[in-house]
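Consider the single chain below, provided in structure tokens and representing the form predicted alone.
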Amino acid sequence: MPIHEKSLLDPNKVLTAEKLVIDGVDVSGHWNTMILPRTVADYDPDFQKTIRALPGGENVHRCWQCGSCTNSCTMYAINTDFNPRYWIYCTNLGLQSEIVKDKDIIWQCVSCNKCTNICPKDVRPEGVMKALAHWLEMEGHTPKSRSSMFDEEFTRQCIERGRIEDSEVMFKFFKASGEDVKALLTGGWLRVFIERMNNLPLLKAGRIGAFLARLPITGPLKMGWMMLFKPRTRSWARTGAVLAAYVEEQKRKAHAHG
């Protein structure tokens, strides 16, 4: 098997002599390096399995190397570690390792899916790259991301009551994911989403006409009632019992391939 990436060859097993003399020929220079044979053994078998499960990997096993995803790739332009090609190959090889190496960078895909376009064996390496990405989440080799807080809370609100309540969402994302609220609040994005949305610019520009015009009062009213009384979908306990369910059966078939 030829050797695709220098990040798998062991040093200790690469050889090299500065003067060379094979059956009477000097070979040294280019020609001077010899490497051991080697065997790998840590490696899973059902990682690829593993890696299909998850959204977006289920294709991985089609790749065939020809090296089109990393070739147009937006990251490897940038940064030359990022190399979709070889971790879709460590993946179909099961060198798990090889992954959690790169668990820092496998997390820069801009999913601008050049990759996916190309790909003449329809393997989709964008969502090979997130699949990736969960699983090292999933595994604990890196921080749960903010994304997943967020939808972890979205979801959450989705299965109790059938809908969402937007301030509740925005405040328990900030409480995970320890964002300083007051800090926000005071001089922050969120602060001049609140002005803006109530139209204060207008006020503090001495525009008070436009401003009286465009006065909001239910939405405010709205937001606030919703914020004590949380919007609930009729009659919605059995399907969010069902919906419950579901979700844990998955998280249970995506440990038991892990």
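Take the two forms, superpose them, and find the largest set of C-alpha atoms that agree within 1.5 Å; that set is the rigid core. Numbering follows the first chain given and starts at 1. Note that the structure is a prediction, hence the values are computed from the model and not measured. What changes on going to the form predicted in complex with its partner chain:
- Core-superposed comparison between the two forms: the Cα of G140 travels less than 2 Å.
- Taking the rigid core as fixed, one finds a CA shift for N79 smaller than 2 Å between the two forms.
- Once the rigid core is overlaid between the two forms, G162 does not reach a Cα shift of 2 Å, moving by less than that.
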Second form
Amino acid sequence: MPIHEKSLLDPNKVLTAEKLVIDGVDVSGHWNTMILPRTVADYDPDFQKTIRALPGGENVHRCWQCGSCTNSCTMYAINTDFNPRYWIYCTNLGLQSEIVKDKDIIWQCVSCNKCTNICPKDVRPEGVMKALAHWLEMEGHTPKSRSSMFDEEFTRQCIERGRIEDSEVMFKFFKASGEDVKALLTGGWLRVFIERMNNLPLLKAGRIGAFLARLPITGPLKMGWMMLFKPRTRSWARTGAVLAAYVEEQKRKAHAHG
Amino acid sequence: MNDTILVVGGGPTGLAAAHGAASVGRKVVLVEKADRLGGAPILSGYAKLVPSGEWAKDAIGRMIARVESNPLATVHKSTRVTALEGGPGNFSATLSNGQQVQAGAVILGTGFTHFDSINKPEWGFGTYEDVVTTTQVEQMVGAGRIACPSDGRTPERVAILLCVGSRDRQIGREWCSKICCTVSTNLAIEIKELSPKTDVFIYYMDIRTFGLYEDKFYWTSQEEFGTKFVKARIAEVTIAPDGKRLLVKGEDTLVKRPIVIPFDLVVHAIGMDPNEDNPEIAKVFGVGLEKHGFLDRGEHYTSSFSSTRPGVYVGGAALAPEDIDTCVSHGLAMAMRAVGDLAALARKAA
Ligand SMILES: Cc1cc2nc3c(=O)[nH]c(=O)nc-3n(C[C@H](O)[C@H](O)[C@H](O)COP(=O)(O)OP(=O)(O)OC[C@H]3O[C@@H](n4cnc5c(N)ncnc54)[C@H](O)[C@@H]3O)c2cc1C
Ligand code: SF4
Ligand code: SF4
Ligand code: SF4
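I have the form predicted alone already, so could you send the form predicted in complex with its partner chain?
After this comes the whole thing, all chains and molecules, with the earlier chain placed first.
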């Protein structure tokens, strides 16, 4: 059956059955469409705690829905579905499904912090956006973001060795994020980066001596050596263990909240 | 000429007026219809007052003791004024106990009446035991335990509905009761203090915690005690299929969707109605009523707290919904007016 004003309905609330039998009566065809009610039937009071336990979400409970954040928001100006005020409200009442519904836009926050600068209750909406994006990722609603992949490798090295190896971080990050390193080297930003580090115009001008004199040699050599031997900060083992235990504990706490 | 001051009503307003007049040496006669002094905070057993945080029985108790122990004050309880004759400087009042009182001025501190939630049947009061009013929760807080009246269980979730009996053309109440937002945010704090596991939700159209009550009550309630604020005016309160919890139905205007949320206890933040005696008071004292049914007042800037009858002053919640602090100031100001006007009369006569 046709629905008038379909635009007013949430598409996933409209069910259309090929064949439908109700109380033994076949209603296929004519009465095959159902609209699920949009009623909010409960709150999840723990959701606010979960988000408050994530970095950036600490002040979400302060919001009084004035809308200043949304009004000032860079993203809202482009897409009126991007509404930090609304997500903050849903967070406070525990309407998780509403947040999940917008999982494909929440991460688009550009961290311009206009919202945080204008918010009269110091909610720091920009932080809340981060916390929500983080939560969506943690729960598997959105794929792991590139920045999370980077952070993971960075943290792993810190805890293991008390220091990081830049090239190894980059290498592992590229691998995890499925980056095509070859394409980067031949046409991407990595090529531009290498060109700038090396004074290519000198080479083109045939001044090979001057070019070689500027060629970074010891740096890359050292990098290669480090990648092979992975040195640790001295007597790091114990510190690393303590740090790892602390991180675990914090994670557990955040989880217990939720 | 008589310079005794007749004060009618022994609530915060009347008590402040009586003390004020006695403090400058005037004789005072205080007439109170109830069997106790103290007005609403005492008669309805309020818990801790906003903004002082003092227990009502202590704070108002001091006001009562100060008047009752004053040799210049005569107190008539369980008494009303049935007739008032005369004018400024020579009023003659007849009391329901048969006594006559001669006075130079009359101060009305006859206060308000709590809105009776029975007049909003769709919100479940009188139908479901676990729908209560803010005065009942005040009494629970006073007794030190928050419980559902139906079976004595501690509520997991409480909904406070604001503006019950206020701001509602449906029932002819076109005023804001001024204090219920502050009282409700404070009650949410007190509920949380007594029962930390209970979640409190406040359903509002606006939050009007005026002046310094903004951060002290609203912000504190939200930020430190986790009170949740939902922008919705509730349509209906019904009972859940389990026959136990209540269902609060309405539209959440911010998610633009209907809500049907289960609660253990639903609290009506009842408003302040004009004193139900006002029609009678208007007749007995010969004063006018304003359009909502509160006592009418004269020009305020240079004839503060005058009623529509010379020599009769009116203040406190008899004029409009007011908080106690304001009522105390009104009481003192009326004493000043009465004493000052009588002094002027005396000078003129001399
Ligand atoms: C639930 C609730 C909680 C509140 N909590 C607070 C709070 O925490 N802090 C705050 O500032 N305010 C609070 N208020 C407001 C407070 O109750 C009023 O501001 C205050 O009681 C008004 O004082 P009043 O003396 O003018 O009137 P009332 O307190 O109403 O006193 C009037 C007195 O006059 C008597 N009287 C009435 N008619 C007659 C008559 N015809 N003859 C003789 N006597 C008569 C009455 O018996 C009564 O004793 C609250 C109000 C409500 C509804
Ligand atoms: S930080 Fe994000 S949410 Fe805040 S104004 Fe900028 S884009 Fe909008
Ligand atoms: S500006 Fe702040 S208080 Fe206002 S809606 Fe946004 S987060 Fe809430
Ligand atoms: S003070 Fe608040 S609850 Fe009371 S009538 Fe006004 S807006 Fe409504």
